[in-house]
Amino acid sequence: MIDGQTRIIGIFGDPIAHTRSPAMHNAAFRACNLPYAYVPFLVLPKELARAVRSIRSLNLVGVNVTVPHKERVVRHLDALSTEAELCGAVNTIVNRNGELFGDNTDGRGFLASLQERGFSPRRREVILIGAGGSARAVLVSLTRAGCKQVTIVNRTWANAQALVRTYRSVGKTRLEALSLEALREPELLGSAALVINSTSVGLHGESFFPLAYEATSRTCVFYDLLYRPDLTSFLKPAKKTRRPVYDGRGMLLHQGALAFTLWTNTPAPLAAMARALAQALRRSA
């Protein structure tokens, strides 16, 4: 019920109509009997600074931030978590009595989704495809989790190399940058325990880059940060060769659960959030 005690949490993005976060978070608020409501806000890039200021003026509890604002919002905040500073991006803002604190729960949500499946990246070799904002969040979490090596593969090699330069000192993880052609090479894939797609390729059904799937070990996990009603073009060949496949639903769930706790100081009701997310995805299929 919306009444005079209701507090508002939202999500800033452009576009925003596709977001599944309201279903997930409002189910969590109901499950915990909390007087919050979660709503989407279409925020154009030119209005971002004004929208951030409105968090204070409207006394919002906080907001999620999605594309294209995750990097641009940083300069408008009062304080950042260590993870947000390392990523150079924010996906969660908390209003702390007028001070706007920015965090990034994407990478921790990614790790939590792996842990849920019984997979640890510690001392493992990983191939990370892409060099954008999502790749940075995942890379920071992998290095902080003690990953042995991350090979960043990207269409523009210079962008992958920029990530290597930026993050080589974050932990003891070895970092290497390669171009997309390397995905054809069996020797690159042979020692990988985890292959991650952080690009948008496959979101609309387009073909993925050529990749030597059969060169991987039988236990190599293929993880697409994207999610669709069916398997993406990155995951389909992996499934066909009987490799474990995960899509981005687990990351979405767990990053949302972390944000929920930041806003409410309450443990997230994961089961309720997972059910609501699954229902929202089925309705949009």
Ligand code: NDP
The other form holds:
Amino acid sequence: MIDGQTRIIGIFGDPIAHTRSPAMHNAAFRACNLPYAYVPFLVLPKELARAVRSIRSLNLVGVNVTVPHKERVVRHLDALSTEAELCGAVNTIVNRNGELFGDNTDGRGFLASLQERGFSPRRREVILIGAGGSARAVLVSLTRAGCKQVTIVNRTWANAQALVRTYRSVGKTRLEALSLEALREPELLGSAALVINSTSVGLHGESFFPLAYEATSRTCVFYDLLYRPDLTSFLKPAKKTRRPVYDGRGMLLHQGALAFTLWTNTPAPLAAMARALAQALRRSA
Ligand code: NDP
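Please give the other form, namely the form predicted together with the named molecule, since only the form predicted on its own has been shown so far.
Up next: the whole complex, starting with the chain shown before.
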């Protein structure tokens, strides 16, 4: 019920109609009996600065930030978490009595989703396909988690190389940039404990790039940041070769859970959030 006590949290994006975050967060507020409501805001790029200022003027608790604003919003904030600073991107803003604090829970959400399934990236070799915004967040989290090596494989090699240059000195993780052809190389795939798709390829059912699935170890985890009602074209052959497969729902859930706690100082009701997310995904299937 919305009444005079209700506090508002939102999500800024363009487009925004597809977002499942309101379903997930409103279920969480209900489960914890908290007087909050979470609403979508369509914010056009030219309105971003004004929309951010409105967080203060409307006394919002905070907001999530999604495509295309995650990077551009940084310059409008008062303080940043280490992750947000390292990623150069923010997905969660907390209004601390008028001071706008930006955090990035994507990478920590990704790690939490691995941990939930009993996988630790520490001292492991990882192949990260893609070099965009989500790859940055995942890469920062992997280096902070003590990965031994991350090989970034991308269509535009220069973008992968830019990530290597930026994050080479963040931790002790060895970083390398390769182009997509490398995914056919049995030696590269053979030493990987985790292969991640952080590109948008497969979102609309397109086929994935040739990849030496059979060359990976039996325990190698295939993780697609995308989520669809059915398996993505990246995960299908992995499943067929009986490798463990994870999709992007875990990351979405855990980045949301971390944001929920930042706003409410309350542990997130994960089961209620996961149920609401699954329902929302089924509805839009
Ligand atoms: P970006 O636009 O920042 O990056 C896109 C990446 O995909 C780039 O590496 C780009 O390569 C590559 N790419 C795009 N099209 C093609 C193609 N046709 N062939 C080869 N490579 C291609 O996107 P994001 O990183 O922000 O997001 C990527 C996906 O991850 C999105 O679809 C999003 O839904 C998902 N995501 C999921 C999250 C979750 O919580 N589960 C969180 C964040 C994102 P190039 O450099 O050559 O252009």
